[in-house]
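Read the single chain below, which is given as structure tokens and is the form predicted alone.
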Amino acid sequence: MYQGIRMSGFGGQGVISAGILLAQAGLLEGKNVSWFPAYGAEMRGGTANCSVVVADDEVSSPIVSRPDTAVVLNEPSLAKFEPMLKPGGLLIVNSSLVNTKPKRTDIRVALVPCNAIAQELGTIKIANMVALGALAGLTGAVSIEAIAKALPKVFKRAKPEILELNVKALKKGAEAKAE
């Protein structure tokens, strides 16, 4: 199994921390992982993305230029990462913020209203966890259980109720379906 993943969105949407969490979950499952962040303007509102590789074999490069899966949390990310996806790849789109429909017909698409689901659960701040849950559910790269176990390792100061809320968001995201 090899999953090359690109996650992208505005700074402040939790893209980088979701990538760290994904990599940590892979480690907990005994997989080989890499995590490589990239930033636009180094502040909220700039763009941020990261490459994550989760594999059974050695990871030859931390940079994912032709991802198997792309998670896009905002409109500019769709424009940038849809063309990079491998044919047959999976595109997970935050349909709460992305109004443009993906153009490619040779990929699978999951339109997930990440912000709306997060808001229903009580806070927009967990939209990244909804997206991460969708990724885990649709790809099997890591399990929801491994991500849940990774949460306190990555977010060391988070209160138990916040960790629990993140797990709820992961589980809601894992219900997503791809077209």
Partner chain sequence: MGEKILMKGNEALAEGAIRAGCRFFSGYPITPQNEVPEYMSWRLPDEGGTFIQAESEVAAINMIYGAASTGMRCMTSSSSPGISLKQEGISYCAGADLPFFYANVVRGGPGLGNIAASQGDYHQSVRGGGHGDYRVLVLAPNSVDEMANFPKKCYELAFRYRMPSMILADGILGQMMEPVEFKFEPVDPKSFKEAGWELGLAAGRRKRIVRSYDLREGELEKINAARLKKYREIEEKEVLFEAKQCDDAELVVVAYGTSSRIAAAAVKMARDKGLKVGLFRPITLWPFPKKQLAKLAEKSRKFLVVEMSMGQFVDDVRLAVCGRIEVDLYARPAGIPSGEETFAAVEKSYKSMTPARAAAPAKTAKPKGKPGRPRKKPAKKAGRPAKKTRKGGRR
The other form holds:
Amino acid sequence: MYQGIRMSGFGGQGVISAGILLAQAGLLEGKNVSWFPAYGAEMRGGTANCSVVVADDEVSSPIVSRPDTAVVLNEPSLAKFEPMLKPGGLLIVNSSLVNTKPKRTDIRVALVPCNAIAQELGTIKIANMVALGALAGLTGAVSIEAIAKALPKVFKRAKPEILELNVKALKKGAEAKAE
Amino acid sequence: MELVNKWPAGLVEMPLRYCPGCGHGIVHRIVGECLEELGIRERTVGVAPVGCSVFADDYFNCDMIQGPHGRGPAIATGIKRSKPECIVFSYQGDGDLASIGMAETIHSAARSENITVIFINNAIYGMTGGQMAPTTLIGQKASTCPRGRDPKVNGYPIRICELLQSLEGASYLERTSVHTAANAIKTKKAVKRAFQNQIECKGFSLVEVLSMCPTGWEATPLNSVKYIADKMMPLYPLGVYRSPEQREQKEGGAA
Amino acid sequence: MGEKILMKGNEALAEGAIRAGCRFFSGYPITPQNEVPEYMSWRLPDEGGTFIQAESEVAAINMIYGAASTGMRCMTSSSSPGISLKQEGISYCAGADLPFFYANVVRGGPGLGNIAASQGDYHQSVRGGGHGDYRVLVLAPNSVDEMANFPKKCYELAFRYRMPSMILADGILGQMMEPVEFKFEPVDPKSFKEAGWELGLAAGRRKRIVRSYDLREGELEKINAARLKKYREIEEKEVLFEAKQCDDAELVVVAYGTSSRIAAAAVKMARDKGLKVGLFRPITLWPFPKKQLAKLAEKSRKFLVVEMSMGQFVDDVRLAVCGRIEVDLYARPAGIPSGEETFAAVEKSYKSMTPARAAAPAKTAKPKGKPGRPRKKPAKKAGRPAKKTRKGGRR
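The structure above corresponds to the form predicted alone; please provide the structure of the form predicted together with its partner chain.
Let us now look at the entire complex, which starts with that chain.
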């Protein structure tokens, strides 16, 4: 198993921490993992993205240039990462914020209204968890249980009820279907 | 018969290789005496600069390190923070301290590093052959301003004590001279106080000493003494520019 | 020990240094190594250590010079332009025989370059770097786990030989997160004994002097000759490397650090396609595994160097094999190759071996009993395949 993943969104949407969570979950499941942020000159409001690899074998490059899966939480990310996907790859789109429809026909697409689902659960802050849940459900790279176990390791100061809410978002996201 | 003028324990018994009439020897002796009188010789580490006093690592009878040009206060910082029980001083000339090492001078003062800096201001680069220093006087001739320092071309001399005075971190700043015996005695008092401050953990202390450089100035030793009194002292007035007491008062007032 | 934790390379490096006994750090901000000073600034005081944000890289390295002179296990880190500024101080430490440890999290250059990963500082690392005649010990990790575990090795070597040692990393190794396992118990600095050169409390002993000069006629040469002897000993004893699937390899890919990981992926692809390709990875870049490479040149037929620079590392590989074997180059100056791109370079290099030999790599091609002898080239046919100096993308 090898999953090269790119996660992208506005700074503040939580793609960086969702990526760390994914890597931590993979580690808990005994897989080889890496996480690599696109780091740049500091600025607010820009697009943030990270690469995550979850694999059975050793991870070669931590920079995922041809992703198996891309998670795009905002419009600019779609334009950037849709073309990079491998043929047959999976594109998870936050349809609450991304209006453009993906153009490629050689990939699988999951339109997930992450913000709307998160809002229903109580706060849009957990939209990233909905997307991560969808990724886990659709790729099987890691289990929802592993992510739930990883949560307190990554968010060390989070209160139990917040962690619980995150798990709810993960589970809701895992129900997503791809076409 | 009583020996009244012995070699101070703070200096190694060896001839100093400075030019006749140079002020370094006097200041070396002063520092050496202070190390002895304060009983700190065996726990003092000195930093020798690049310049004429590069050989200070041989002369002072305490652990010594010789470092890159201008970086004395940074090296002293590293030593003091690693061994706070040691007394650490940096001995520097004007090119070293006020030109290439200006950033280290200012920032170690701003951090109020608990170190002592002995600053020899002779308004010239001695070792390299009498080039213009940041402290060279307007009109003073040097090998890189042969017609005399022209402010339009070479800018103006830097007054270190006045400059550092604005920094809250500077604890003790005094300018003295060694062109007369009376002034040398005052210099010793200042140097002693600068070490005493460190012993009492009062932060950054610097003594700027106006000093003769007959070779660099192309003058006789006697004329060099006169040069300090007539030309240097008006530009570089002697006195205390900052004392720990002033600093405490200021801090108390602010609180 | 034991548990694997997910850590960022820069933080693993800092934690590894602290666990190896580092109690003094001075540095200056520069991307992509900022997590090192940031980590040190909160972690060191907890251990009774000192963190100083210096006013410049120049001041930072001179604080290290001072701290190292007391025998303190100290560290600084920076990225390429900052290391350039530190070179004078590093030269002084080498000249004064002071042990300390530093890390260069390399970014693209020259000049301000960029902040992405690069291997462009190879030469300045393995050739000393500053002015004068000296070496520093250079270790090149290729994982976050090694970022965490190499500082201990660096300190041990630095103190054993009284000289600076460094980790040559890059933006990827600094910024990425990977599982880490600290493979040693934390070292207690109180357990270190004075060696007899340290400055400090001098009661009952003669004064000590730390300096990097000797102006007396003929003296500096003696000091440098002694240092050379030490360097020779290190070249003999301290070489570290990793060789994978080299035994039957016709083509050996030679790479270090991040590019060795990418090369590993390419080697795997090549093996999957039935190409006999191996991977040789120097872990110490100085001392360089010259002998090991020379030996490998006897049994394989071609080397391919993969580096994220113009062709610096390849110089040492070519010096090591001394013309015995053809050495191709896949250079990506300030570029980061993918596994696929690297595989393409491997395949091209492999296929440009002369067909006769590629078909029959066995005994006949090897004159027996004369190892080390330059092999005869089969006439002019193959000539020298065009060097693959790729005009790197992503500028």
